[in-house]
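For reference, the chain that follows is the form predicted alone, supplied as structure tokens.
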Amino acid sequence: MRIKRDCKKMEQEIHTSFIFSAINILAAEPWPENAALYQQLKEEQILLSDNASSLAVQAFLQMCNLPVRVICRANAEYMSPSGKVPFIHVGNQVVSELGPIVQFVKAKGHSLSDGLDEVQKAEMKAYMELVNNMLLTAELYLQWCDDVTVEEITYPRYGSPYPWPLNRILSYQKQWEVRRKMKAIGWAGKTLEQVLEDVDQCCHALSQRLGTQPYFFNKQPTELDALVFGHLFTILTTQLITDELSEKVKNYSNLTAFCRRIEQQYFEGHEKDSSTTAAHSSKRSLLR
């Protein structure tokens, strides 16, 4: 029995130092020029929840001044590993979703959160799963749950680079999935009016943490900065059924200044780079 348990610590080491080898090798690869990050057609297919994710990822890379080209592909929910967009593709590797792609970068040397004592990065880990628990649920709430909205917006969209009848076998699917989410988290018996005063407190909440600051923590943007700029930015320049998500952000004067100011810094005057023309690729610019 000693035997069996001393054999198997010695296996956790090995898959211990395995995995810290595996992360120093990746930190000494440097980035890539040819780096590319994918998701779905951008024009006529993304929805609202996976283009403010893509642009959030995006976002983090222009802040940590890493170039990647953004690849638009009808099958992109169905290249990732995970079965989420955006991902990305350095070297031999796909990552997927912010949160991983965070860590893998920081595996290579580049963090916009080193900066922070314990007690900022316990407190900006909660604000990100504020975003990403009230903002992108509504999101996908918005898309998947409210009926105006799936037949004139998200049918259309989601299905577009198929043939009828996988075009809305597909939407079919993603709208079981999404709703069996919203039922388990307790969001489906939940009105628009009620995900969209959920969204108003998230606002408020961010609003208030933001203050008169130039980013959520001081004068350098974090992980946190770019995931919110990703969601609000997306929100304030779709065109939806209505306008009532986007006038909920509005009420906000510091979130809107807050959009427009990452918009210049990251991403005006940089429309050549293909890293770059997410912002500009939406709706409409929030610039004046």
Second form
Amino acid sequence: MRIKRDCKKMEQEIHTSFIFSAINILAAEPWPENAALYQQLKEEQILLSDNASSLAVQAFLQMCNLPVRVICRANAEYMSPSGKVPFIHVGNQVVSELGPIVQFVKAKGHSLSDGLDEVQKAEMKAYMELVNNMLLTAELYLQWCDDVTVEEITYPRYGSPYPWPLNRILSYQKQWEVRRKMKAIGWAGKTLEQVLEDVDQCCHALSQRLGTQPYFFNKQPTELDALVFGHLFTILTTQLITDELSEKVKNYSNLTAFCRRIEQQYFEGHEKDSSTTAAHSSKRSLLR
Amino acid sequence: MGCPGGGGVTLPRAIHGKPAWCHGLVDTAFGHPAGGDDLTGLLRPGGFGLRERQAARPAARSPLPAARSPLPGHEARPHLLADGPQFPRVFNATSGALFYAFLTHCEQVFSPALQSLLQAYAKFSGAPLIVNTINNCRRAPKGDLPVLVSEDTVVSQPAKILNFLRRQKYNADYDLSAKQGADTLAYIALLEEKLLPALLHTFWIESENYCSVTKPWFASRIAFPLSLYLPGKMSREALNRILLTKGGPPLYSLTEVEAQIYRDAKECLNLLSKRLGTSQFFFGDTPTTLDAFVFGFLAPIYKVCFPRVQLQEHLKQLPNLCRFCDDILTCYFRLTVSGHSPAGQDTADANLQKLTQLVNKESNLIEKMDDNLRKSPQHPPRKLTTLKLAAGGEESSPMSRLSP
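Given the form predicted alone above, I would also like to look at the protein as it appears in the form predicted in complex with its partner chain.
In what comes next, the whole complex appears, and the chain from above leads the way.
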């Protein structure tokens, strides 16, 4: 009996020490040169919300000074472990979405929010939820629940790499999923005006919080800055059916100045990088 | 979230819960919790003091807009009010109009949270608000609840209700800076994203909780055929919502989703605790919208006694949040009321009172409006008060389960 117990104990100890060392190894592994970020095809396929998320992750990695290549694949959504883009492929790890990527990068020893105290960290998380709750949902609503936009922009773009009828089927399927989710959270009953009003309220809150500071928390950018930049820059530079959405953001001059500042600081310095040229060209590109 | 300027209007500051001019009325409207330990105390027991107020202010009721489709019992409201437990009224001294608040279930957000939230906000800002409990949501003006009815305006969603109250100069955020207003919005988003799924899960999906507490609670107040169907429907909707918003890959089974949402909820509670720190309310010494929201979400977790209580246990480890809830309950909801039963009542009366409060509370937490219900044949309004009061025996068991 005692031998069994001792054996079990030893086994557990070996197990935990193995796990511990494995985590240490993983954490200690430096950021490789060939880290890649996957998203959908930039010119033809990617939609507003995915572009925003992808740009947010790119901005975050730039702010952490971690090099990453942007690779565009038509099936990026299906490659992703959570079904959402973007995802990064680092070493032999695949991590998707900004939240888990931030944690992953933190485990590797890079963090933007270490200098914040507890209350500020709580605020940062709250604002990130606000952006996800309002801006991201509004983008999803606009591109999947507003009939005009769906017909003219989303359907052609979403299934563009695939032949007929697959492109239509995939689009309908995705639309059905998004509409179900909207119904569950209560956005299905909203009109476009209400959604735009929500966007306005969110931008107002962000503008108030930013004030005249260069970044949301003092002088250093954090993941909140990356997220807000991703969404606002995409909204400002994407041409939709009407300009109402970007007009809402343009009402707040400190937000547009914020976007320009981050773009200049983190994206224009890398002219050769394809991601930055894409960020520039999206200004001029039509998403139709 | 900027504060609409009052232009010099002195708002009745709700430091102690109510402005002076509606003291006597609001007291009875907000009721007093007999035990104070459960949320039933938040509700006004319906019939107390009703008749004398009705005698005092006859016929100042303004009709609701005729544009809405006529609802059963609507025209007969004065009579209904006289019978039922439900509709004490209060008069806004400034405008002479009636404020009704029909607070019942809201389709989007969890109803006890909403209800406590709206009541708490009304208290903080000093708005004279009556809680009208209706057990048949078709009687609500728009069929979409909670609903605030004031003179000719009907406002139906919680955020809009709060905006409406603010426009009527009942603004709890008067002293907040613009940045604090923005913080309010952000924290509300955090609550809805992180805490609400766990709350829904605790009430509606956790099978022990659901079967022993939530379902009997709701079913006891709904008319018979619906009571078999509606709680189940609400439970399914809660599950649907959680799975759609949180349940994507890589979480494939319900247990993984549950683990994730409880982790998120605990993290959210920790963040709130850090934000609150040692101060009395979130922004200084006076309560604001954010305090109302946080209270609305925390109070159900804190006070309702469930068999499975992991969130409650976690909350109890955060003493400043517990203190926050207790403070609000003592300051704003436990009013000593004149005109209520004397202090020296015997246990039977106390239980009866608790029971009535519980029943009225249940009637607030009911059903959601749904097209099928609208189309189904109208049921006559039931006089449930007398029924429930008589049925002391079988009601006391859920009562004893619920009161700590």
